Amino acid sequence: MNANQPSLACLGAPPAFAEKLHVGRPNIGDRERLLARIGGILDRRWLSNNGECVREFEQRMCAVLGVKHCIPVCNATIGLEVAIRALGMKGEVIVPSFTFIATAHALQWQEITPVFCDIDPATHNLDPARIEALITPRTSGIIGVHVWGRPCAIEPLAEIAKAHSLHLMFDAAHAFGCSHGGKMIGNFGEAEVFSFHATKFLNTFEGGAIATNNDNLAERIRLMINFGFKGEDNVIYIGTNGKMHEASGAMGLTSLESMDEFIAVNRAHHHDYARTFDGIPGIALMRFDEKERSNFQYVITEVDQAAFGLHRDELHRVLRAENVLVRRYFFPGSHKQQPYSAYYPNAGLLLPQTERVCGRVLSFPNGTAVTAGDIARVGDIVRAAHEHAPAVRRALQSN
């Protein structure tokens, strides 16, 4: 190993970062902007149902997505789940399963089965091609995910949902600031979800929303996230308590705030990490289609074991000892989580391009968190562990 690469700590070095550096690590924003919303709402002594935070953030986000509705939640899961029972689904669901398990289980939740469709591998989204083998007459609908923020074929989709008479609605977690043919994501299928975690660019701490242009279908969502209140004493709908409060609502506006300056500093460290994985055999750098509007949140690569010289699950346990939290989504998959591998253990061999993108995918940091010099390092690693992969396996066997 010469002087101008990192000892690797599994080799007995010490790791390359003294501080952990995370897949997902929240952007922040303006804090002072932040702490004087917050003071507002104490001041007001207004901290849920609706307050003047969550309204703006509405207004706002409407303002953004070009949508008539956009409906903020307390996360996005309880938004899946809503939006599922307000379009009357049930039966049969077909979703993918390389996606966050929370996307099965708001269907599952409610007694839906999920029906697991194989992926496109050129951009791990829906494939399609495989969906029409898997509608049967318990079928009800469709729910594509726009991995990684790039979006679904969402006109293939709406052909086949509109040929069976299926719903079609879209798990939008990664994708909001992402655009589809110059329209922004949230315009499509009947509703969109999105996710404000702390883990997405832009957070509410903890949240999400519902985008339609479907008015009926939002007053139904209003309905169900408020336990089905219409007025003060009038409950004429079953609903649930999915509202978001105002902290998350004024950490929303401030998010937004800050949302161009988030969107450039991904740009820039993906262009980075562009750099600096370019000529290292066997690591495929996801790219974005720059003429379209793009979150950049996601640096994920496939890691191919015949070129790289480790496998994918090698070099993220090297990239870990040297502090470098990468991740392996989906990793293994829905179908092999529970209770979906005990309902279905064969599922895999329908969906043989899910298990091969799962054993292949590393999700590299990104945010603001990161800097160049972080993912300089970064790919330092990852070269390093390409030249003396032999001696990085006998290591890892070791241990």
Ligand SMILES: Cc1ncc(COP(=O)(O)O)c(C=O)c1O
Second form
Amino acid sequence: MNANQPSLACLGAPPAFAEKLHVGRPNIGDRERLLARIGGILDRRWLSNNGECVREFEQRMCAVLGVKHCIPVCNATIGLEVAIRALGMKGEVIVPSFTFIATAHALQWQEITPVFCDIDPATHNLDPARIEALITPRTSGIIGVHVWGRPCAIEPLAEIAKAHSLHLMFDAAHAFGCSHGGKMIGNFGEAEVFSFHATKFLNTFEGGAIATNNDNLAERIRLMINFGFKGEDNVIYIGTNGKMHEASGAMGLTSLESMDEFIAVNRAHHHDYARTFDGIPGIALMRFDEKERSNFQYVITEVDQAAFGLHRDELHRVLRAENVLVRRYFFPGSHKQQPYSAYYPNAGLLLPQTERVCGRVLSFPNGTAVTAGDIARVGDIVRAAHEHAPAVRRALQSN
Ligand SMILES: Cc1ncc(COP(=O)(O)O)c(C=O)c1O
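Please give the other form, namely the form predicted in complex with the named molecule, since only the form predicted on its own has been shown so far.
Next comes the full complex, this chain leading.
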């Protein structure tokens, strides 16, 4: 290896990156505008409870998405819990296991059983062909997840939901700014829930939003996120505290103003990754449909051990030793996490594609904190790991 090549730190050299390169480093919009907005919040002394920034954030999101309501909430997990409850889901709800754990927890938290359905290995989203076999008299709904911001098979899911009188909603945590058939995500199912957590391409520090075109549902959701208050002293519903506060609203407005720039950077990086991984055997990059709108936030690869020469977990260790903090999403799968693994120890038998994909996916850093030069170096490390696979494996085994 010469000076232009990566060090392969697992072989004893210093890491290629002096500073850690993370998945999910936040995009920060215009600092001055954010600080001016925060100043306005302090001047008004109105910090929460449907303040000016949060109201404006909702209006701007509705305009971007072409949806009637996009109700800001404190995070997507509470957003999911509230939407599930406002829809009246109960008993059992069909969800993928291949998702962040919050999708299942939002159900189990309210003693609704998540029934895990397998995914289509080509899309990583719910496989509609596997759903009907899981429907029982206790099933009340389906929650699809637009994994990586790539929309689910929305029409087949809607047909199944309609045929069996089930509720249908989407965990759209990854999918703000994405479209399906030219229509923005936020307009599908009865409700869709976005996350604006710091790691999402558009963030409000922590936060989320529930989008719906159903006025009655929106009214119930607004009550539920504010303890059920209708008016000053009148509680008419069971509720929780799901409100977004003003500083998050300010960050949301500022992030929205830079949304096109964030997407352009992510998209360019995606193309850089495609170029740098091109020709490395066993590394398949998941692509976005360029005819639709996408936020290009997730750089997802599948590692085929036979072709690459190392298992995904070995490449994960190599890259982390080089200070490239890649992630094994959604390893090991929700069905293998507590309490679900205790409740359903054999669930994996029904989830072969989920288990396979969980063992292959590696997510790479993207966003405005990453440069094209970083991506080229990451590609060099991956290529070197492939070319020196036997030595790398021996080094990993001795460490
Ligand atoms: C698919 C999915 N659903 C739900 C969530 C929960 O979002 P939040 O962190 O805003 O509660 C996440 C967060 O990463 C997610 O990836």
